[in-house]
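So this first bit is one chain, no partners, the form predicted on its own, shown in C-alpha cells.
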Amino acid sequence: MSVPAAPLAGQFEGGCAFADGAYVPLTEARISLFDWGFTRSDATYDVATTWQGAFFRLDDHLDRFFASLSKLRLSIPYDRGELRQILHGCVRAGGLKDAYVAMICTRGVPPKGARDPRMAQNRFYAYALPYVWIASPEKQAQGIDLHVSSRQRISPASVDPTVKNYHWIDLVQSLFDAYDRGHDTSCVVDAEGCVTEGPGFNVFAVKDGVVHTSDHGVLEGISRRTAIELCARLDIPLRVAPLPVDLLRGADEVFITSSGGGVLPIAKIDGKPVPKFPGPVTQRLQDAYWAIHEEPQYRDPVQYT
C-alpha cells in the first residue's frame, strides 16, 4: 500500500490521525466493533514524541514496534521508511511542535464465523495529539504520591512484556488502589513481591547513590533505556536487577520514567516522604534527559513548510 502525499501543514489543527491507508482530523478515525484488536487485546503499539519539532529516539520506537509485531505475528503493508513518513505526516498535519505520535497495529477483523487468528487481515492506524504528561509539571513540583500496589503484573511467561501491549487491566486496578487510598498513581509487583512497573511507566530507586531498577518482567522503555545510558555517561552506579518493595520504601529518591515526561521525580511512597525530592542524582538525569532532546543523533526534525 503507497503512502499518500505529505499532508499541508496543520490542516488538522491541534492533531491528526492516519487510518484506512489516509491522513483524517482526529475525529473521523474509526476502528470496526469486531476488530480483535478491540474485543480480545490483540494489538501492539509504540507511542514517540516530538519535541520542540523534531522527534525523539525515533528509530529505537520504530526498532521496537517491528520486533513487537514480528513477536505478535502482525505485520503492516509499509516498511520502515513509510512508516517514518505517515508519522512524520500526522504531526506535520496537526501543527505539533510537542506531540504524542501513536503507531498501533491490530490483528483485525477475521471472516464472519473464523476464529482462526491466520484468517484476520491486520489493520494499521497511527495518530498525533498535543504532548500528554504522565503528571503536569505543577504536579510534579507539588510532588507525585506513588503508591505501591499488592497486585501481580501478568507474569512475562503468558504476556511478553517487551511487546508494548493493552493487557492493562492489572495497572488500571491498580490506579484504583492509588485512588482509594488518596494516592496519585501506582505500580505493581511479581510473583516474588519485587517492583515491576507502573501504568505506563518504568520505576527507579536510588539509595547510596546507586540506581537501581527493575530487570524483568517490565517493558523495556526508551526512556528506561535514555536513564540507563546516562547513568553510564554520568558515572552513576546503577544495578538492573529484582527490585524489592523494601527497597523502594527505603531508597534514599525516586523517580519514573516515560515518553509522557521523561524522568519525573517521586516525592511520597503511599504517603510516606521519600528524603530526597527531587534528589540530586534525579534531578541530575532529569536535566541530562531533556538537553539530551539537543543532540543530532538523537532529532528527527519534522519539515512544517
Ligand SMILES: Cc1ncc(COP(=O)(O)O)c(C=O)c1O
Given for the second form:
Amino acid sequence: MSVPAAPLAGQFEGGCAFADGAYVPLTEARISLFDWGFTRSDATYDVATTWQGAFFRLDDHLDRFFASLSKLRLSIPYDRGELRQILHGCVRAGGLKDAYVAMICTRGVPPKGARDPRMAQNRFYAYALPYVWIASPEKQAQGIDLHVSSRQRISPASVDPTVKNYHWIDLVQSLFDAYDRGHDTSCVVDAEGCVTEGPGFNVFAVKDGVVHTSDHGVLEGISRRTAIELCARLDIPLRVAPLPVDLLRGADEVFITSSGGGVLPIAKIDGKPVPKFPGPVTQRLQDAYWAIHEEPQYRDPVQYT
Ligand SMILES: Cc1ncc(COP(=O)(O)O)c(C=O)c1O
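Condition change, the form predicted on its own to the form predicted in complex with this ligand:
To see the whole picture, the full complex is given below, headed by that same chain.
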C-alpha cells in the first residue's frame, strides 16, 4: 500500500493520527468495536519519541515493532521506509517538537462469525501527541513513591513480554493498589517473587555502586537498553539478572526507565525513603540519557518545512 503525500507541517496542530491509510486529526481516528485488538488484546504496538525536533533511536523502535509483529503473526502493509515516513508525517502534521509517537497493529475484524485469526485483515494505526511523561519533572523532583505489588506480571510462558503488548490488567490493578495505599506508581513481580516491570517502565536498583535490573519477564525497553549501554560507557558496573524484591528494598538508589521520561529517580519504596535520592549513579545516567539525544547516530530529525 502506498503512503499518502506528507501532510503539511502543522496541518493538524497539536497531534495527528494515521488510520485506514490516511492522516487525520486525532479526534477523527477510529477503530472498529469488533477489532480483535480491542476485544482480545490481539495487537502489538511501539512508542517512540521525538525530542527537540528529532526522533530518538527510531531504528531501535522499528526493529522492536517489526520483531513483535512477526512473533504475533501480524503484518502491516508498509515496509520500514514507509513506516518511518508515516511516523514523520504524524509529527510534522502535529507541529510537535517533543512528541509521543505510537504505532499499532491490531488483528482486525475477521469475517462475520469467523473465529480463525488467519481470516482477519490486520489493521495499522499511528499517532503523534505532545510528549508524555511517566511522571512530570515536578513530580520527579518532589519524589516518586513506588509500590512493590505482590501481583504477578502475566507469565512469559503465556505472553512473551518482549512483544510490546496491551496485556495490562495486572499492571493497572497494581496501580489501584498503589493509589489505595497512597503511593504514586507500582511494579509487579514474577512467580519467584522477583521484580519485573511497571506500567510503562523497567526497574533498576543500585547497590554498592552496582546497577541491577531484571534479565527476564520484562519488555526490553529502549530506554532500559540506553541505560545499560550508558553504564558501559560510564564504567558503571552492571548486573542483568533476576532482581529480588529485597535487593530493591535494600538498594542505595532506585530508578525506572521509560521512553516517557528516560531515567527517573525513585524517592521512596512503599513509603520508605530510598537512602540516596536522587542518587549519584542515577543522576549520571539521567544526565547522560538526555546528553546522548544530541548524538547524530541516535537522531532522526523531522522536516517541518
Ligand atoms: C510494560 C512496559 N515495560 C517497559 C517499558 C519501557 O519501554 P521503553 O523504554 O521502550 O519505553 C514499557 C513502555 O511503555 C512498557 O509498557
